[in-house]
Amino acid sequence: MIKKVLIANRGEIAVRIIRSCRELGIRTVAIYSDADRASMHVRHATEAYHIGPSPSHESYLNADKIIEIAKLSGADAIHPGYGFLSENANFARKCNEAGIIFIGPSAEAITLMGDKITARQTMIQAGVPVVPGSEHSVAGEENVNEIVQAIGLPVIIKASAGGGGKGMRLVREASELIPSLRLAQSEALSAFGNSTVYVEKYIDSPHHIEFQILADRFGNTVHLFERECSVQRRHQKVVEETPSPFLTPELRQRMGEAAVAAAKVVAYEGAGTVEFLVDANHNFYFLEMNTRLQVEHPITEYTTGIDIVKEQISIASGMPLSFGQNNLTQFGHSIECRISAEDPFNNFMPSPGVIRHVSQPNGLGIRIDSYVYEGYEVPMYYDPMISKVIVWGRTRDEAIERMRRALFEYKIDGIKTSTAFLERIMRNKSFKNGIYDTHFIDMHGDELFQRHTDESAVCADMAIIAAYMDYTSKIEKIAMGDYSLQRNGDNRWKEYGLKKAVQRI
């Protein structure tokens, strides 16, 4: 059994992994960069080691140094979390060569599913539907013209080694094809060190729906149902929910079976996610497979009662799954909102800085996965997501109202965050009715991004100012000898409160 785990990551996901390890009685090792010396995951781990300077390529992406620290600390396993080295086949291979368990799939599975072209070819062989497009990489400008003539416009050009919207270009007009190809290749080379791209038919108004997979080394593979991930900005997920309000029970069953088939064809082990695009007519197509833990895994945990990180550790320890597909059911509805240190009303401008105050929401059905606290300085070097708000309700309507309440209660001062923007999504009529796709944010931009002043907040701030002015007037009279005005409690109006109120107005 695994006794000590090094978490090759930072932020909220490192904290989340440490919590499951602690419940299992497993000791943990944190690594931290210069910027993360005071981060919460460093405080929560059993022990912590400095990994390098703040830039990720000098710290969290330094595979050799991470393995060196694992050996030094006596860790017998490494959990990569998500991002950084989580889908790096060479890192998984190096861990195994060093005699350290990699809590994730094999290097072979990562390689096979990490290359989008190879993954498409594999899914075709497995009988899983794929989006019409090129079966091989684009060989050149003449070749891309031939592909587009065969499948028709619009198309989307994608980086074979990519993800997260990088190296991706939508082409609606023939005149845009070659310039878009060159841009996609250039961006792919810059982001992934690989300029290989392929072409797919672009599906208008799709839903982005993924299925959570768990598989052990004994051939047992199950899915933990779907997650609706269609609320996106520039191909980056913003809000996720489960169950999907779009799927029918029959479609859910067929997609779940396809996801299991996709995992089995590559002899997958561990936790992974099979992602699909679903068109308006309920036709679904394989998109990609993420060979790691997903940011949005908590909503699946809420509706199934399964700790996915614990299952990852159990599978990596050589244990078989303790349940089958027939043992799995969903109960209730869960939604996740990603809180980022950005200003949504200023083109999502990053907002690093010192957090002056944090007030987290509480109550029934609310979970906060975070790593920030009062006095913590959010660094500029990493992904701007600082927290996740996850709620559960008996129904979708209850979950939406609970999320609205949680976002209202969540106060973070000192930096800009996306909470107000997310609250507007929860209030949006189309979202509340479950009628949305991946174009949701673009279609409702006027409503979601419009600047307006909260009248109730202004009234509250005016009351603070009025009370403060009344207090200072009394202080002046007391100074002149009218001591009858001195009362207990007047000093509650602090200059800080006044300044904040004036700034907000």
Second form
Amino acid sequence: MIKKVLIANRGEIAVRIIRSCRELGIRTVAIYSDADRASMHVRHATEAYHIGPSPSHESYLNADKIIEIAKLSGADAIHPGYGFLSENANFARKCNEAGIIFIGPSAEAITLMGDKITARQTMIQAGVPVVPGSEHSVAGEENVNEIVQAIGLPVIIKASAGGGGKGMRLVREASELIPSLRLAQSEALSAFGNSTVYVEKYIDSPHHIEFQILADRFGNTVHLFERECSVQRRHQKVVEETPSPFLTPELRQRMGEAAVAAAKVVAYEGAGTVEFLVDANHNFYFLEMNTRLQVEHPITEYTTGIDIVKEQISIASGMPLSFGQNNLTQFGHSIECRISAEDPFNNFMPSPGVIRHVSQPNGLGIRIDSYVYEGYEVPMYYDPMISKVIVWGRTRDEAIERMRRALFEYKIDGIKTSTAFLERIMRNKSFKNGIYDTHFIDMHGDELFQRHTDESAVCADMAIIAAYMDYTSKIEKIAMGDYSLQRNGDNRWKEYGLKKAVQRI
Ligand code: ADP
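Swap state to the form predicted together with adenosine-5'-diphosphate from the form predicted alone:
All chains and molecules follow, beginning with the one already shown.
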């Protein structure tokens, strides 16, 4: 049995893993960089060890140091979270060699799925449909021309070692093909240290729909249904929901079976995610498999009642799954919004800094996976995501309204965040009707990024003037549209929203 787990990660995911460990009576070891001395995960863990300077390659990516601390602290397992070393086969191997359980799949499965070309070939052999494209890496300019002639434009050139939406090039015109190939190769080399690329047919108006997998070492493999992840910006997820408003029960079943087949063919063990693209005609294609816990796993937990981190630990301890596919059902609807320390109205400019005030939403069906607190300084070194708001509702409509309320209640002062932008997504008509694909944000950019309409600016001006005029009266708060004004304890009006309108008065 696992008694002590080192979490080779930081931020919200480290806190989230520690929570499950505590419920299981498992002690936890946190590691932290210079910038993370005062981080929440350090406070939650049973023990904490300094790992190194702030840049990740000197801290959270230092595999040897992490294993050394695991040994020193007597941890019998390491949970890698997501990002950092979570999909690094060498790290998994090194853990095992040091006699420490790596909470994740085997190094072989990570290697197989980490290389997208090998993963595609493996899926073709297993009879799982893949996006039409090259079976091998692109050998050169002549070769890329042949491939494109066979599948037709548009195509997408992708890095075989790619991830995080990086190293992808869309090609619509034949004249762009060779320059795009060269660019994709050099991008792949600088981002992943490997210039190998391949070509896929570009699917128009696709949905990104993924299936959560759990598999034990006794050959039991189940899926925990889908997650609709089509609200994306630059190929990265922004909002996720389950069930997908696009899937029919019949398609859900077929895709679930394909996802289980995909995991079985690589003898997958642990939690993993099989990602698919689904076109407008309900054809689905294997995209890739992520061999780790995903950022968006909580929506699956809300709708199945299963704690995925606890299952990961149980599987890594050698236990069989305690349920089969027939024991699993989806109940209600869940949505996740990723809150980042960025300014969505200024091209998502990073906004690190000190959080002066934070007030979190609460109430029925709301879960906040976060790691920030009042006075905390969001460091500039890591991913800008600071929090995830996850809601559950009996119906999709209820979940959307609940998310709007949660985003309204979430007040973070001192840094810029994406909450207002996410709130606009929740209000968007197409989103509310469940009719959207991966182009949603680009298609609705005018509405989502528009600073403020004249009308709403006038309303805000009026609200502010009214508030100032009533300074001595009993009015405590005025809220209109995106703006609100509130009287503080010291009798000053504090404005949320349109600062410019205040300056204009
Ligand atoms: P990464 O591993 O970098 O996240 P993926 O292969 O998972 O890359 O793709 C990320 C996103 O890019 C998808 O969710 C989708 O929006 C878009 N995409 C990838 N491949 C295609 C394709 N063949 N056609 C259309 N869109 C694609």
